[in-house]
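Consider the single chain below, provided in structure tokens and representing the form predicted alone.
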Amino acid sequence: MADARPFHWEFTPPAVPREIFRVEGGRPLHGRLAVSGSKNAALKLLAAATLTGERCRLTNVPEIEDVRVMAETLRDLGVVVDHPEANVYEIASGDVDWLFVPLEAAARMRASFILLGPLLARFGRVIISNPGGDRIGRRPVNLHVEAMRALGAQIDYRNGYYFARAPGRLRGGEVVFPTVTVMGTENAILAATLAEGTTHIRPAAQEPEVDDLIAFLRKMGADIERAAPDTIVVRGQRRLRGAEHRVLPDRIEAGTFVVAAAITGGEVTLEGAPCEHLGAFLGVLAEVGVAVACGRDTIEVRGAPPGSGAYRAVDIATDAYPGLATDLQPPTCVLLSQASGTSRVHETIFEDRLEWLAELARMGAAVEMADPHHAAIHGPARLHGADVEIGDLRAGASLILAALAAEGTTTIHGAHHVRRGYENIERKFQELGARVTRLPEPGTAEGMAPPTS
């Protein structure tokens, strides 16, 4: 596999911005807010385009860092990628002969392996850094590298590298997970988009973003079908055209906001919200006894006072979707912390996400771990500002969340992982009343530090 351009292996991670968070508790929230674009659903529509050399244009693109990041690396491959406006993003892969995915890119965001089926259909080859990424616990690739297996590749492991090529092309074939993984099977469809024949994944993810997906390559000309619901069939095609899409709505944006509501005491109503895509989660809501009115595209909140005893403990499992989201876990021990009673909390799909909440403890919440999958929850407790540190996206989310039911201001370190995922969330907070403030980390070189994730 030949390029044009000399290969580097050594890597020195970049510096990031080093933010905090300076939350004042205590305050309800009331207002209207509009949710951002699927994170989730954005960063593999961007991978998407690049299947065809045809314009194609992206609208409700949420403006985060990992958006911000995919699109570095697609220019780095020599795509063209114009963001002509806040939310919208035009894209044009036309000859594309720098097929390196580097480390840089994996690094700072996992989502970047979503590259391998894409290039490797449309182009043949690429070479691709082992993934990156937030730091919940193991999330291998290799079932998306046996996928493109499965579909002819041929693909070899050196130096924290994958080199996969398709001699000639991609075929057709039977692409079976042992487990539903939502980006192999999204790997796997856009592989099999531009292959030779007819693939059957399963069993395929049933995610939301996963639809949307499919909603959009449809529009570029592919044939993709949900044979059952675990089963997704695609019809490989020569070529696919450029197209345009609006990103669906960000349910886990929603389901943040509506504990923000549940937890503070206050009264919000979400526009353009996927009440369709949270049925599990509002089902906990609704066992809690947290006030949820679904409209036809609007989710209205109002919360209990704080301390008034109103919420109740529930037991929850987190699965794949149709399950309880597990990027919903967080904020919903959050506001477990506030039932009356004992919630335990099952973790089913990452091994490290619990480990967040011996920053929640620090606040004053009552957690026990059992082991990195299960924790108990006793509330109500009486949170309070503390010092804590972000460990990841969703439980940075969360600490927002706590410190706005909390007596007194919260440091929250960390705050740069937050801006990957949340499109100004700050600011949607201040519009709804509180007082939640993101300042450069004191101590650092004008708030400059290697990365943590």
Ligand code: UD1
The other form holds:
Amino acid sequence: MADARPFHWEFTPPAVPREIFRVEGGRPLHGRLAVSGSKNAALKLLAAATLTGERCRLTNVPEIEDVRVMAETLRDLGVVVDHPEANVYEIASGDVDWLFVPLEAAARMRASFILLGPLLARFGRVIISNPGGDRIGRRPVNLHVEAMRALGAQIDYRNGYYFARAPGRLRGGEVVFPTVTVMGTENAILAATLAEGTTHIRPAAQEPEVDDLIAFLRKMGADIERAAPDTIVVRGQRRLRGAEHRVLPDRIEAGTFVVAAAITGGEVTLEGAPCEHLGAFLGVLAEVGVAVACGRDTIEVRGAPPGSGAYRAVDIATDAYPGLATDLQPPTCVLLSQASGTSRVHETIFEDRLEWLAELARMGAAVEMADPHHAAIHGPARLHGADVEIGDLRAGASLILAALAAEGTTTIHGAHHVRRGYENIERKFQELGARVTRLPEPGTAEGMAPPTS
Ligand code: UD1
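Next block: the form predicted together with this ligand, after the form predicted alone:
What follows is the whole complex; the chain from before opens it.
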């Protein structure tokens, strides 16, 4: 592996308009809300559609920035991506002639790396930017690269790019991960569908979004099964065909709105809600004392008023599915700020995922950080309005939650991060009676700032 300094050393990520959320707290949320399609599933399904030259149709695709970036990245490759109506994408990858995923795509969205597996499997080569790169070393892609090598790919790393080739065809093989990885598992599955022979992947991620990808690939003619919960077997095919698929509901969005009702003393019914994918999270809610009822595809939540002390402190630890999702850690922390006693939080997946608690503390939460993976939250806190800054998508949505439960007005800077993964979040909150508005960042004449990755 070459060790040269990347030629994107001076690279500045593409600018996006800087925005704020303004939230007036203290209003209980009431009403019904339809859950959108899953971001983390939709991005992989769009990538999977490049495995065939035939037309694929995806419905219930969330209208979010990350999907737009993936669609644009595919179009730059020469893929035809139509968006005939809201939440519907049609993809035709007949003439892909530009097998290059540039840093511009990777810097805007780390999930662009999911294109490695399908492009390599179908076209035998791809040059793809390292999304971890030198700017954000905490999100490596080494496991994706090793998985491709286990399937016979030759991959060199030069100047910030992976140059991947599969002379002839990828070969089925044993993909053994040292740790569970969601996108690593998905990249291995995508590559193996067109490899010669059989591939075993273990430990394979068990997230519902991985199963949604498998369901779509099966419709495309792929031969994939879970031999055990953590082993996936893929028998490679010569070619796949076009297919249609409805993206599964977003369990993280659902969890976010469950907490919104719980902490404002509201009553909300979520429609099209994936109760069966929220087991560990609902277990925490039950321990905390939130009244939640699951229907066939609904979740009803009845909350306690902020600061009432009706909720109990609990200790939580994030984990790979079926454990508590790291993406639901921030909303759960907001809930725990309203629970009586001390809750301990152990973030096991990512080392920077607790940093946002400093912003929650500015709103009056009593937070103690032990180290980057451990925090204690003492409650119940009377949250108050403040000026806070969003660092990433999930933390951003959770600061809105805290602001809804707070007294007074909160200004949340960096609102554009939330658009990456939540479809029209302010409108959804407004429909439930919240006072949330998204505005251009005052004082930024050009209104531009770099996005996160
Ligand atoms: C996916 C989700 C993200 C979620 C995460 C964990 C998408 C687009 N994103 O991210 O929302 O928070 O799962 O549920 O689906 N790792 C390595 N080397 C690698 C890959 C991962 O060391 O090559 C490490 C990561 O740093 C992390 C752990 O493995 O500590 C798990 O990460 P992973 O499951 O791969 O997360 P993503 O698939 O990137």
